[in-house]
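Given as C-alpha cells, the chain that follows is alone and in the form predicted alone.
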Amino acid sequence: MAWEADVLSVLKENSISLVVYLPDTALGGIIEAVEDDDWFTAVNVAREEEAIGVLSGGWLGHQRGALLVQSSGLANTLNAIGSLSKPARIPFLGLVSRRGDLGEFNLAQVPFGYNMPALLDTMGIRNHSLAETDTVARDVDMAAKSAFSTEEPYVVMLESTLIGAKDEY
C-alpha cells in the first residue's frame, strides 16, 4: 500500500476530493482507501462515459476531481474527453491501471491499452507513464498541478511495472 499511500496523500495535497471510478483490481487499494476517507467523495460509476460527466458537474461546481480507470475503460471516454473535456477547459487527473504491455495475456487489452498514449498524444491530452514506485509522489503531484494550473486532463498511466501484471497465463 505504500504507493497507493502516496497517492492519497498527493490527492488531499491538490485539494482533490472528487475520485470518480470503476471496479479495478489493480486500482483497488486506491479505491478502498477513498471510500474509507470521509474527506473524499467517491462515486462509482456504471460506464466509463459517466465518469466524465461526474468529473465535469464536480469542476463546475468547484470541486476538484480525480478518474481511476483500467486503460480499456479509458479509450471508452475519449470521446467524451475530445468533445467535453478539451474544449471546455475541464481539469481532472486520470489515474489509469494500464493494460495490454508488459506481462499482458489478454489480447483484446492491447489496442487501446498499448496504443493509450499515443492516442492521448493525438488528441493533445498530456500523460505521462509511471513505472516505478520512487517517483509515484512526485510525478503524480506534478500531473495533478499541470491539469489543475492548465485547466485541461492530464493521465498518468500506471504501468504493470508499478501496479503488478494480471497472472492468468
Contents of the next structure:
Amino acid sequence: MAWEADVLSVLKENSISLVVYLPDTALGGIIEAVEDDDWFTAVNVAREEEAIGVLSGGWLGHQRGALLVQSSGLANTLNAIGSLSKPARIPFLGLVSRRGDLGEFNLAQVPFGYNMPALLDTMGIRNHSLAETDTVARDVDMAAKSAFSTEEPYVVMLESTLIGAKDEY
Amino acid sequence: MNTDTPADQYECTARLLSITPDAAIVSNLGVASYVLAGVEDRARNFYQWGSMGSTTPIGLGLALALDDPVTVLDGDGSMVMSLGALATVADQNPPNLTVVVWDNGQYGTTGGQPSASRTVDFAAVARDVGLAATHVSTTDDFEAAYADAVASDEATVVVCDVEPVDPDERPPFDFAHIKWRFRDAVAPSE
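Okay, that was the form predicted alone. Show me the form predicted in complex with the partner chain next.
Now the complete complex, all chains and molecules, led by this one.
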C-alpha cells in the first residue's frame, strides 16, 4: 500500500476530490481507499468514455478530478478527450494502469496498451511513464500541478514494473 | 394551451428556462444546443460541439459538484449511444439533476436519418435502472413534467417527443470561451 498511500496524499494535497473509475486490480487499493473516504466523491462509471464527461462536469463546477482506469479503458475515452477535453481545455489527472508492455501475456492488451503513449502524443495529450515506486509521490504531484495549471489533461502511466504484471502464463 | 403532438422543442426550451432561470444547463451537440442558443444564449449554458454520448455524464459531474439545479438537454441519438450512463446516474442519484431527452426520432445534424428511438422506450430504460422517469408528448405536458422533476428530491429523466426542427441559430464556437463563461457563472458548492 506504500505507493498507493503516496497517490492518495497527492490527490488530497492537490484538492482532487472527484475520482472517476472503472474497477481494476492494480488500482484497487487506491479505489477502495477513495470509496471509504468521505472527503472524496467516487463515481464508478459503466464505460470509461462517461468518465471524461463526469470529470468535465466536475471541472465546470469547480471540482478537480482524477481518472483511474486501465490502458484498455483509456482507449474507450479517446473521442471524448479529443472532442471535449482538448478543445475546451478541461483538465483531469489520469492514473492509468498500463497493460501491453513488459510481461504482458494477452495480445488483446497490446495494440492500445503498448502504443498508448504514442496515441496520446499524437493527440497532444501529455503523458509520463511511472516505472518505479520511489518517484510516485513526486511525479504524480507534478503531473497534477501541470494538468490543473495549464487546464489540459495529463496522463500518468503506471507501468507493470510498478504495479506488477498479471501472471497468467 | 399547447397540446399538439409531438411537442415544440423551442417552446419547451423556453418554458424550461422560465421554470429554472438559474439552472446550469448542458446541451447535446446539434439540435439541442442550436435550439437552446436560439432561445437564450446564457452564461450558464454549456454547449457540446462534439463528444457525442457525453452530455448526460457531464451533467452528472456538474450535479455532484454544484448545489444549483442542473439540467441536461440530451438527444435520442446521443442517449442511444450512452444508455449505460443512465445506470451511473442512478447509482449516484444527485437530487439536483434533471435529464431531458428530446426525442425527435432522428439524427438531426447528420441528415435526419432515423434513430433507434423508434424501438427504445427511454423512460422505461431509466426506470429499469432505478431512476424516476416520465415520458411526455405535448408542450404543456412537458412543462408540468419538468416542473415536477426539478422539484423532486431525486435525479429524474423527462423524455419528450418533439417535432424535428432545423435551426439556423448556432452557439458560440469557441470551446474554451464557453467553458470560462460557464465556470465564472456558477459558484462551487460549500
